[in-house]
Structures are given as C-alpha cells and as structure tokens.
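So this first bit is one chain, no partners, the form predicted alone, shown in structure tokens.
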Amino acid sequence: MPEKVALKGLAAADKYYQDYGLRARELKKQGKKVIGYLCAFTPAEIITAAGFIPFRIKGDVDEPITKADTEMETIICPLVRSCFDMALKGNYEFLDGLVVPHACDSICRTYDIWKYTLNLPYSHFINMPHGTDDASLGFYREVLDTFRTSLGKFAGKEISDQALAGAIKLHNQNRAKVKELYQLRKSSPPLISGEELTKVLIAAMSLPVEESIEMLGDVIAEVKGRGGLSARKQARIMVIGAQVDDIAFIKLIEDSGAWVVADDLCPGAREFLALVDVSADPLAGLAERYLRKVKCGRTYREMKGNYQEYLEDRFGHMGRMIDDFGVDGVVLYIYKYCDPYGFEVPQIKSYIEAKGTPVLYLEDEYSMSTIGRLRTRIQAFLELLGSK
C-alpha cells in the first residue's frame, strides 16, 4: 500500500475518525478506485476481491441536514438523510462507485435518488431477500454472483473464486481482531472504553482491510500495555440500536458515569463478530453470513418452536453478551423513523427485562442538537442501577 499516516494504534484511529475519508483520499490520488457503500449488509469482500477500496459512507451528527432535504422526504431515517447530505456537500468526492443493499426501506427506496444525483461511474443495488429460508439463501447467492459479475466488468477483470477466498480470509482476520478487542472489555474495569472502541471501529470502516487489520493489532497491543481504566465501580452498559457512527452518544453515557462494555450496533458486534465460513463456494459462504449470521431487525425470521424459543432465536445473542460482559443495564437507542428497530422495541425490551436486566428505551434524532436532552434520562437510569 502507498504511504499512510505514520501514527499508530489509538492515535491513528483518532486521526482517521476525526478526518473521516483521509486515507481514501490519499489512495485515490495514488490511482486506487474507492467504492462507497451503505449498511453492514454490503459484502465488502467482493469489493476487496475486485481490487477496489471498500469505504463505508457515514453521516455527521454535527452537520445540519440541509441539501438532502431538497431531494428526500424528511420522514426518511435521519441517518440516511445525513449520509446523503454529506455526499451532496462534497465530503465523498473521491468515490468511484456506490453499492446499496436492500436493507431498510429508507436505504432501499432512496437508491435511485443516490444513483441519479451523484451520477458516479459505477452503481449497483444488491437485492437482498428478507427471509432466511433455503430458497432465500439460494436466491441471495445468485444476487451476489450478479454483483460479482457487475463489479468485475467495472474493474475490467473477472473476480475469481480464488480472489474472493483471499478477500474473505482478510475480512475474517479483521473481524477476529475486532473480537479480540471486544474481549478487553470484559475485565472490571474494562481495558478500553466504549468511546475509544467506537472511534476505532469507525476509523476501520474507512480503511483498506489490510490496513484495518494492522491498526487493530496496534490498538490491541497498546491497550494491553497500558493497564485498566478507572478502577472505581461504575455501571456496565450495553447499547442496542442500528448504526451509531459517531462517538457522541457513547461518550454521553460514559461521561454520565458508566462504562459501555457491550453493544449490538453497526459498526460493532452485529457487524464485525460473525465470520464467513470458508468453503469451496465462497459466494455460498458470503450468502450464509450476511443473510443468516448478521442479526438485524430488517431480516424476517420464521417462528420455530414456542414463543420463548422464537425470542431466543432472535435475541439470544444479546442475552449471551449481557452475561458474558457482566452488563448491569441496557440502553435501547433508536432513531426516529427507524421502522425495523422501532417495531422490534417491545420484544427486545421484554426479552431483556425477563432476564432480569433493566432497559432504558430512547428515541432520538441523528443530531447533536438533540442528543444533550438525553443526558437527564441516562443519569436517572444510572442512578436506578446504582440503587439496585
């Protein structure tokens, strides 16, 4: 790879977080092509296998949404509108292409607006099914094959199974590093704060996978070498929600007197911890991972067994994380107009509370102008946990 920022570990993560897109711009100047994408359901392995740089498009909670509101309805998810607003304002001028998966309606139904307005050299919509049965899995494998062929034409070369297998290996290594970093949150006190971890994962979204692996390894070594954080007893919080691509909310919780030690977020445990099974058919492995292993509210899971077994199938990974990370309370953080998670709230809340863990449900805009008003409710929740 061409020369990059000389900083290492947490300092490098902070640099790439503060100047999001810095490395992509550097690589663009070196002649690399950068493919932007929305949502954790985009199989970045295929982009890597094509020889391109996968770059996750994010919004900005500090930037008022202005230009996007001239193109999109304001009842669309504020995160999606912010991402589009950043693109319209030139923050992602280095992109050569755009990939959008069939995630939620706000992402899916705005693809044509993105495609028409940005008018990039390449764009592709991944028609990901919502079911997880065998027929849906077979269909999705063919959808991914279509994406591979389409991106290969843009790259001017065929994306071979061998190239895909190599990219899968790299992305699995990246996820293994993230899992190793998560293990450092289990101690009391944790070795890394939620704010720091969130910053690292956001930075990783903007890097080529090889450089992300290197950065994560440096962060792990640095964090292990410095010892624990504050030794005073603080509540251990898990945050559940959709995409949280800014440290503001996590920082708010930790500044209020808690540690964020676990999550079910993107970027976060939901996006990074599930691996692709290495098989003779790399597309089948990718289809299995993205359709069945990444558990998100946008995916329908057919009820099997009794109702409690159904809840365990949908939310059991959350319950296991609560136990594994010694979580005292859960904050369920949902954006306004986020229908997939909005509909999930009653069942997630009842499932977690039935396990004896208190839950605070918050609905918010994707904006720093509103996040401050959550402080009082978070502080009250932490006082409640302290009284138990």
The other form holds:
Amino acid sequence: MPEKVALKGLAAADKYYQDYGLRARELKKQGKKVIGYLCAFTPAEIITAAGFIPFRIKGDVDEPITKADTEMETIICPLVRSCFDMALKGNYEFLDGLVVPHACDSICRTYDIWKYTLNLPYSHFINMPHGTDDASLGFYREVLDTFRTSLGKFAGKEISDQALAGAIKLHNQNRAKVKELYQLRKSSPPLISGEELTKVLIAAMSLPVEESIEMLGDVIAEVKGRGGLSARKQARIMVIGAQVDDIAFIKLIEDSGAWVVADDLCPGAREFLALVDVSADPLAGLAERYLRKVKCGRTYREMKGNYQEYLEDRFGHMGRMIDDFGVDGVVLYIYKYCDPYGFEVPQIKSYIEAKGTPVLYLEDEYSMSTIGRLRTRIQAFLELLGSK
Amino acid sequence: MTEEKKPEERKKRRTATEAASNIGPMVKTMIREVLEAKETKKPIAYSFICCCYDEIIRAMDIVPHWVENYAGICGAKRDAQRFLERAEAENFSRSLCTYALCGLGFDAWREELGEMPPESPWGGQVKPDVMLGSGQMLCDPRNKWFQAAQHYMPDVPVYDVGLPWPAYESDYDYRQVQDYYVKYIVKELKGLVKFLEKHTGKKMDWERLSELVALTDKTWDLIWETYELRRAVPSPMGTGDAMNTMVPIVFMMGTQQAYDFFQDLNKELKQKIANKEGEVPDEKYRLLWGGGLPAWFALSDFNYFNSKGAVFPVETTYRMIEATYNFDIDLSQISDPLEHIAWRWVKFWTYWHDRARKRPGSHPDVERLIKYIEDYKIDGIVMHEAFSCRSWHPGLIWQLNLLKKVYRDIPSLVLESDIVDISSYNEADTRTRIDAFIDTLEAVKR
Ligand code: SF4
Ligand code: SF4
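Right, the form predicted alone is done, so what does the form predicted in complex with the partner chain look like?
Following is the full complex, with the preceding chain placed first.
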C-alpha cells in the first residue's frame, strides 16, 4: 500500500473528514484511478472489482452554493446542489469518472448536468428500478450487468465474477466493522459519540475499502480501550433522514445536551448494515442487496398483507433500532425538495409515535445558517423528553 | 381556518382555436363521469399521465381519475391554496410537487369529513378503488404520492408499474439494452392487468385492448401531423391552446373521442392556414416553449405574449407523442398488445438519441430544441421553471447553455413560478420580464 497519513483511528478519521478527498488525491498521484459516485445506491463493489477507488461525492454545509446555480436549478435538493457546487469548485478534480444511480429525482434528473458539465473521461447512469418485485429484481440485475460491461470497457479488462466476489467480500467486511462500531453506541452513556461516529463513516466513504476496514478496526480498538464518555446528557436520540454527510447537525443535537446513539441515515445504518449475500452469481447478490435489503424511501416496496403490516415492512427496522439502542426520541431530519423522504414524513412520524417514541420533524436546507436556526426547536424537544 | 377562504376570481384565457375552447366542457364532463361512476359503483383508478396504462384501463372499463388534472383544475381556478395548506398541516413539505400536495391535502380533508370538502372544484375528487403509480424516470411523486395517500386511505391498494427507459450514454447505444427494458415493462404491465382483475373484478378484454392500442398509434400519428401544421406562417395555433389540447393527449388516449378531437383540430388548422389566419393578426416573433409545465393559474400570460405579436407555434411540453411511422421498428408487426405498448414507450423516450449522436457534444433534449427551432422558424425560447416539480424542470438552464455551445445563441427567457401554488407568482414581475424579452427579440431582429 502506498504512503498514507501516519495518524490512526479517530485521529485519522478526523483528518480524512476535515480534508475530504485527501487520500484519493494521494492515490491518484500514485497512478490510481478514482471513480466518484453519488448516493448509497451506487454498488461500490463493482468499482472496487474493476480496480478503481470508489469515492463518494459529498457536499459542504459551510460553503455557500454559488457556482452550481449557473448550470443547475435552485429547485434541486440542496445536498445535491452542494455536491455539484463542490465539484465545480475543483474539490474533486482528481476524479476519473462519475457514476450516478437512479436514486431520486434530484439525482436522476441532474445526471446529464453532471455528466456534460464535468466532462470526465467516464460516466455512467445506473437505471435502478423502483419496485422490489421479481421482475424489477431481474431487470436490475441486467442493469448492473450493463454497468459491469461499461466500466470494464473503461478499465480495459472485463470485470470477472471472481473479482466481483472478492470485492463483495471486502465491502461486507467493511460493513461488518461498521456494525461492530454501532454496538459501541448501545451502552449508556455510549462509548462513541454521534459526532465521532459520523466523522468516521464520512471518512470511510473517501477511502479504498481495504483502508476503510483498517481505519474502522483501529477506531473500534481505540474506543473500546478509552472507556465510556464522561459527559452527562439527558436523552438518547435517533436521527432519521436522507444523506447526512456533515457532522454539523449531529453536533448541534449533542451540544444541546443529548447523545445521538442511532440513525437511519446514509452514511449510517441504512447504508451499512445490510450485507450482500455471497451467491454463485455475484450480480444477483448485489441486486438483491441494493434493491431489497437497503430500505430507503427511494425504493417502492409492494404492499403485502394489510396496511399495518405494510408499515412494519417499510419502517419496522426503525422501530427495532429504537428498542435495541434505547432511543428516547427521534429527530426526523428532511431536506427541502427531497421527494423520497418528504412524502414519507406523516407515515414515519405516526408509525414511530404509535410505538410511544416522540418525534421531532425538522425541514432543513443543508447549510450552516439554516442548521443553526434549528437549535431552539431541538432544545425544546429535549426538554420535552426530559420532562417525560 | 383555510376552509373559509373563497377562490379568487380567475382570468380566462382567450383561445385561438375553436377546438381548444371546447376543452373546458370536455374536462368538466370527464370529472362528472368519475363522480357518476362512484355512484354506479364502477371501479375508479387514481391515475397519472405518461404511465403507459391508458389503453389497459380503458379496455377493462375502469374509470380513470387523473390526479394531476384535478390539481391543475384547482390551480387554474385559483382554488388550490386551501388544499396545499391542508397538506402542509399534515407535515408535507411545501417544496414537494404541488399537484401531489393539492391531491393529498384534498384526500386528507375528504377522508376526515367523510364527504367532499366544501365547494370542491367541479364536484371534487372521489375516493378511488385502486391507485396506479409508476416507477420511472419521470418523477418520484409517481411512486410516492399514492403510497402517501394510503395514510388517509389505508384500504385502497396501489400498483406501481416499473417503466424505465434507457438513458443517453456515450459508451453504448440504447439498442444494446432495449430488449431487456421491453421484457421488464411487459412483465410489469402483465402484473398490472392481474392486479386490476383482482381488485376491480373486471376482466381484461384482450381483443379490445389490441384495438385500442392500434387506435392509439393512429391517434399519435394524427396528433403529430396536426401539430406539424403549426409550422405555417403565420401560425394558426399557439402553446396557450396546446395547454388545452393536451387534454385528449394525456387524459383520453385510447379513446375514439381523442382521435375525433384531433381530426376536428386538423381540419380547423388547415382551414385557418388556407385563410392565412394566424393566432395573432400581425405575427412578429415565433417562440418555442422549450420546457416546463405551465403555471395553470396564469395561462393568460400567453395572451400577453400574443398582445406583443409573439406566438408559440411549438412546445416540448405535453407533446408526448411522435409519429409512430418514424420509429425504427414497425409497431404494427407487434401483435401482443402489452409488448406493443412497451416498445412504443421505449421508442418514444429514445427517439432523439440518434440525432444527438450525429452532433458532437449534443444531447437528445437539445436536438429536439434544434429541430423545432429549424422546422418552426423560431426566434426565441421561453421556458418555465415550476419550483415544485423536479421532473421536467431540472436541466432547463443546462439545455440552454448546451444549445448555445453546440448550435447557436438564441434569445431565451426562463420564467419562474409554479404549476399550482400561486403564492410563487408575481404577475407584474412576470410581465416586466416578458417585456424585456420582447425588446431583446426586437433588437435581434433589427
Ligand atoms: S436528500 Fe433526498 S432529494 Fe436529496 S439526494 Fe437524498 S434522496 Fe435525493
Ligand atoms: S412530473 Fe412533476 S408535476 Fe407531474 S407529478 Fe411529477 S413532480 Fe408532480
């Protein structure tokens, strides 16, 4: 492995978080190719199998969106606009390619803008279906095969089943490490703060998978070794939302006097906790995981059974996490213009409240100035939890 | 509370064609038929436009209630705000598709009352027996809206048809993947038929379906030929009218009525052309409506353009058809009706790919603009960015930028407001911008 920062564990995560893309830049200098992607629905395994470094593009809540507006409408999800703005400002100049999955409208309908404006040597759109029925699964497998062929062409060599199986194994190991890390949030107080954990997961999105596994291992050892967190906080919070790729919001909650101990976010539990089944046909395993196992508002789950069972199917994992992690209250944190989650708010809120857990719904615009304005409402919510 | 708000007075738009002026009553009848269907217990389906199932529901005698249409009606009557506010009170973000918000607000309210909300536009939106969504590249609300509506109607089942189409890519041609797209769509449509049979008790009449599929091809061709007549100088019909004549295209496809409507329009336009009768008496500027759904509450802006001598002989919006004989396959050879529908769908969405390949750096959407600019002798482009819809509106700025790069600079104007939410609209500002745009066109002409 080429040289990398001498820091380890949490310190390394902090460094990779603060200087996002640092490692990709280094590896690029050493001749590696880096493929940028949007959203947790890009099967990074295929990129790894091709011998490239998968790199998740992120936004920056501290950076006002200025350049993006010359090419992209302001009615797009502010997170996507921020990501695009960062790309236009040269933060991701090391990318050799771009992969965009059919996640939501804000991502799907801007693919051409990304592609034509950045004009990278490689670009590909993964036309993931919405449904999870057998026909959709079969179609999705074909779509992944098209991606495999296309990326193989760019790599100058076919991506073999064997290479895919190897990459799947690595990415599963990475996920298993994240799962282990989540276990450290269960105690009271948790062994790792929400802010620290978010930083680690974001840092991991920017690393080759082998290095991410190593960093996560170091973090786990370090956190276990240092003992519990000492600060006294009044509540244990779970945050549910779309992509939260910045610590600002999590920090705001923790600074207001609560621990963030659980989530349904990406990067986070939604993205990391589901594994790929190791099957004879690696593409089938990938299709199954991304389409059926990762539960996100962008995917349409067919109704089986009655309405209550349907809600269980869609949101049951949230309910289980609330129980497993001893969650006192849920913050539903949704960006303006986010269609997949915006439409789910009443259902998620009532589902969780029916289970006896209070929910605070906040709409935000992915910028430091708007996040700050949420402080009072978070404090009021924590007070309410405290008085219960 | 919102219930007390009275609708604001609506300004009616003047139409250029007789045919377009007939649309209002046609839509009214359409809504009345749904209300009647409810009384006679015919199955009713909440439906979206551009979801491939037009002929299927018609062949099965299922009555569609077009939810986008109903929200558009509320918008056009300037009576949507109370439903939008209701949706907001339910915790739906005001940034979401306002068709959906209007519909969800209405449903939440109706279900709470157990009857139509007071003074519901044109009698109201009935509770359906089934809801038919779709998973496709057009928009997320197509699969989120009805799921969200189940919060208020948990007993109404939803079917979501998977309807993808291939993206335009540089490293492969869509023909390399079209077969598996079609195969998938056929399976999804089969699933739809099964779902409808189960939940409505109706049986599919396959022969009738085949007839309606053929009728639709014929109607597509007729619409294409009719719209092409608008190339004439002066142009006999503008986009303002096309925002009416979209009704048979998207809400009546697969019916004889839609076909007959366009036959009448075709005749009318030919007559006008023979008489050299343009939409405006003294046509000065020919504009392309290059994208964006209209602000339904402000259709009279088209008259404002007309008052400046500007006409819109062509638009991309709601021109959801191509001449089927221009496709690279002969649809009439595909006897299985579901397969036929699937191929038509894929061919429609990839129609402009080949042209784009021929011009370095181009894109299908931009090629379509170029073709219209040339065929319809266009002087300028107007687009509308509706803030709440992330389907048709992302990429408009980029398309204009790319057009300039691969083709030429052409005056353009991007208006901003919404489809339904009138609070986003400022008439004075809009008209000032239109005036400035006309000045630019004038300067370029000179
Ligand atoms: S936050 Fe919502 S709209 Fe934005 S990228 Fe994620 S899913 Fe799409
Ligand atoms: S296309 Fe746009 S306006 Fe139509 S339903 Fe979808 S989001 Fe709403």
